[in-house]
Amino acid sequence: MQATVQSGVALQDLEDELRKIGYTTGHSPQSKPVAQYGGLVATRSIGQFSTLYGGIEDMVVGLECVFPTGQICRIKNVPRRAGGPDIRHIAIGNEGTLCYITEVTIKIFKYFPENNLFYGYLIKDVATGIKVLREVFVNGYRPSVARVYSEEDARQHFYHFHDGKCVLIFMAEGAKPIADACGQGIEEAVEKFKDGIIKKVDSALIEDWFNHLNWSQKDIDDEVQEMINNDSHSGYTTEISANWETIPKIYDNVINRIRKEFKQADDLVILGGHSSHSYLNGTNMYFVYQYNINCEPEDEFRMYHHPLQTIIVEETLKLGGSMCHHHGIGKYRNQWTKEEHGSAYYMLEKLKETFDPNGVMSFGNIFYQEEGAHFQK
């Protein structure tokens, strides 16, 4: 029940091979056709079925990695061990700042597509959707897909039926008794909060949406060309996480503050968000913003993306959430790394000093570095 691949193996290729024999990776990020395993692990990737199968950190059994000194380390493939700290996590999510990942062993799962169940609802607001998600998860059910979309975000995904409302969707899968029980749990949660439910959506519409969700390389090329042709940016996102009580507060604070403070608010085409990865004790929020660019290309980041992301990060950290649920820190959020980790930044800093003392690995990722400088404490 595990598979070993080198870092350059594409997720879609492994998934296709496993499907032939009745198995699945359980990992399905939107980039599935083009993503490769080294990158998936190095960025602590998550997929659209995470609420059932987990993120990449839940799937990795063992791995091989190489450090700047040339030291090769192989972490053995066992289901669990208590041999000190879990050293897999030095490599998982390191974004190339500590080591390069060269081989990965992951868990695999039985595949039951014949038992897939799809649910969709129009709801009155994001807060109602969060309440339903919480009810499903704290009652122990694990749908593979569980999402709530704001009105504006729903408009770009469900334009053919959203009717200007927020949208709540679920998918249940697995062995038939498990899928059926999960479906029943979803229906019970929706019934409990029926005052916030406007109407149920035909399940075929949800299934069709999901079947066309993933990218292809052509989709990526076409989207980039369209942005160039129209002086617009399509699909910037900043994704955060917090507990159940805090997420609705962060969402409202961010949207209200952007509408009041963002100087280029008239250029916004979409401002909204969706929750798409939930847990027993909380969920994430994908803030989505698209805009027309009315400046020189080199000024776009300074005038649009950075001010928007700053508001999102500040409001999230203010209420104790995480500024980066799964897209990592990279170079775009490294100015807030210390604030994100607080007193635990000491641990992160010492890892960098130990494994990459000369600061040669993935310049500027996670750790803020001035141009031409070595790693700065």
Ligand SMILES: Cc1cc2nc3c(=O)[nH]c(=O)nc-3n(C[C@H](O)[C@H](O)[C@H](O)COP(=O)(O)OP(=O)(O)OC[C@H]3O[C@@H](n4cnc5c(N)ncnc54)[C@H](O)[C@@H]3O)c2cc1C
Second form
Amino acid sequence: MQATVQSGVALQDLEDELRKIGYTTGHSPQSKPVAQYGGLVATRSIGQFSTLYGGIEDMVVGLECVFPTGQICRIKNVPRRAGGPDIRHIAIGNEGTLCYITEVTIKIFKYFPENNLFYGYLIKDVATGIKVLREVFVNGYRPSVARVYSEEDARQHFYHFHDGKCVLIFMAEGAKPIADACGQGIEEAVEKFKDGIIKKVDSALIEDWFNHLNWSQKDIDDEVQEMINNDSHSGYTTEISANWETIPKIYDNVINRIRKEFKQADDLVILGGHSSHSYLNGTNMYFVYQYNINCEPEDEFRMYHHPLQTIIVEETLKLGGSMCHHHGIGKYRNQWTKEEHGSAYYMLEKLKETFDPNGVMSFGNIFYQEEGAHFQK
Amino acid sequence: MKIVCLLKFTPDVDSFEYDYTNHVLNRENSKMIINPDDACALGFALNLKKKHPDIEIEVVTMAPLSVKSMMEDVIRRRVNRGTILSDSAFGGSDTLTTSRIIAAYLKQTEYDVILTGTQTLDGDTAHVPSQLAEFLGIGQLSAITKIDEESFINGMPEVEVDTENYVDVYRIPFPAVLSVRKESKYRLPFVRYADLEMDVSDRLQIVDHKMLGIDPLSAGLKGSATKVVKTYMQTYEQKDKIIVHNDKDGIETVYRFLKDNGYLK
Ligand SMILES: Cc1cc2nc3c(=O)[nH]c(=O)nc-3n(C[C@H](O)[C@H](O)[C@H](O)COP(=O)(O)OP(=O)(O)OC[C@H]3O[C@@H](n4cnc5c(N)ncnc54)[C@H](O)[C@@H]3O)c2cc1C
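Having seen the form predicted on its own, can you show the form predicted together with the named molecule?
Full assembly next; the chain just shown is listed first.
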């Protein structure tokens, strides 16, 4: 089961068409209403049901791309092959720095919304939530949503029930026996760590939250206007990933360091995070921070976002995690690309030299450029 | 042209938290801010200076020396000079004495126009600008919500004054005291990133009673005619939180609330 689309097809359009015939892309980044397939593949995007369906890299079957020389390459659509290195990954996540993606073939899935099960819990701390997530995943269950929110982050997402506590949520979906078994696995994991569970939340509240997740173009425009009108900022994020044992350590180190070191700490309105994408061997942490802006707009990046992001990236790399679980590297994290990849940076650098020798593709994305430094630091 | 801006640092009353059990104001998290009306007056001056770089701006405040670092931050916003009128003898001055002290300094200083706020967050009397104008023998207007830039540059500004029911337009010749309200929305620029650590010590002066030729006994609590008889905390009752849903009942509840409390007619 697969669908082929050109790079300018909006995810929402494909999803709407598939739903009419009982299928889904399984891909649901919050940017679903605005993002297009070329961008989704080029940024290695990941959706909110990734724990069941995977990230975009698990969905792409084959693709077509064009290199700066004009060379067009088609990577054929087969279920699997052992034909040398998996060259799809030269295009997936290249952020426009190596080639331009023109067509994508992705897997599609049967959709069973009637079997969806929702679970929500108020919990003692982030570490408890991470333990429950780990238990669920290492036992082989694949809920489509599995998330833990810190108190601060929970406050902005679940104002109607968070009660000042951390929040743990799950959604199980798929064919009924699979969804039910997954639900049972979740309940067993919660039971095992019941000392850290404060109370169960009405699942209707979780379902309601789930139905209002995505951002439309209007939401984005309204947010920008609000920032202009009130000199405010509605929040930045930096998301990282690491092994199960490491994530709570990184979380604590980051929060403590920001509280101690960040010069504008008094301006922070929210500092917290959530884990929203889990794997057999670890999970991500999506740090969120909102602050009152007490500087000129041109200085905001250097006074607020960059110092905060620096602490998050440094603490993550120090403990062996990745500074970019999703959202790519872009232009604002390229100063750490070498450190992120270590000795494997050699391979990345050679790809750039080979495919874009004149450096004309997406200048500054992934690969550090001195000209951009004064915007960053 | 030289503009003097008067400025007061006040506690940010919005950050006070009311303790409903003990009926006290918790000021622990409160910080000092530039009085919002005054910030708009300085904002107007600094934005005008951007267009006319030869304008000179001096900021004057009467305050304890603890405001020094905040004053340095004010100067880093491209202000030419900062003056703190500071003396232990000035502590506890009422509005009249405060105006007299500031006037004593301004009589020694050159200026074309004095910009101030209309009132302060903490005092709220709106006395100082008019008393100051009286001591200096010049005109004054309060509650200004708009200043026409071109006529201001020409020394005869046309200003809009909000009198609640009407907006009056006046023309007033320099020298004058123009007192702005925060509703003017003149935005005070922030210190730029590159200037955050700038050394401005040579642009900041501290002025005491001797330099102003003021008898310490005529200033501060002793020199003030206003005597505070009593201050007390106003008490408030905590209101229950009502959470409604986006449905017919919810809309009706919100509508009733607004109507019962006079927000809807
Ligand atoms: C409100 C909001 C929510 C978001 N939520 C998520 C989320 O949940 N998960 C997630 O992973 N991401 C999320 N994102 C970021 C996400 O990566 C992008 O929204 C999306 O993947 C990019 O698609 P786009 O079509 O908007 O690409 P664009 O923004 O147009 O481009 C993104 C980058 O990809 C490159 N690119 C675009 N098209 C091509 C192409 N055809 N070939 C080669 N390179 C190309 C460009 O050089 C550019 O640097 C969110 C963003 C927003 C604004």
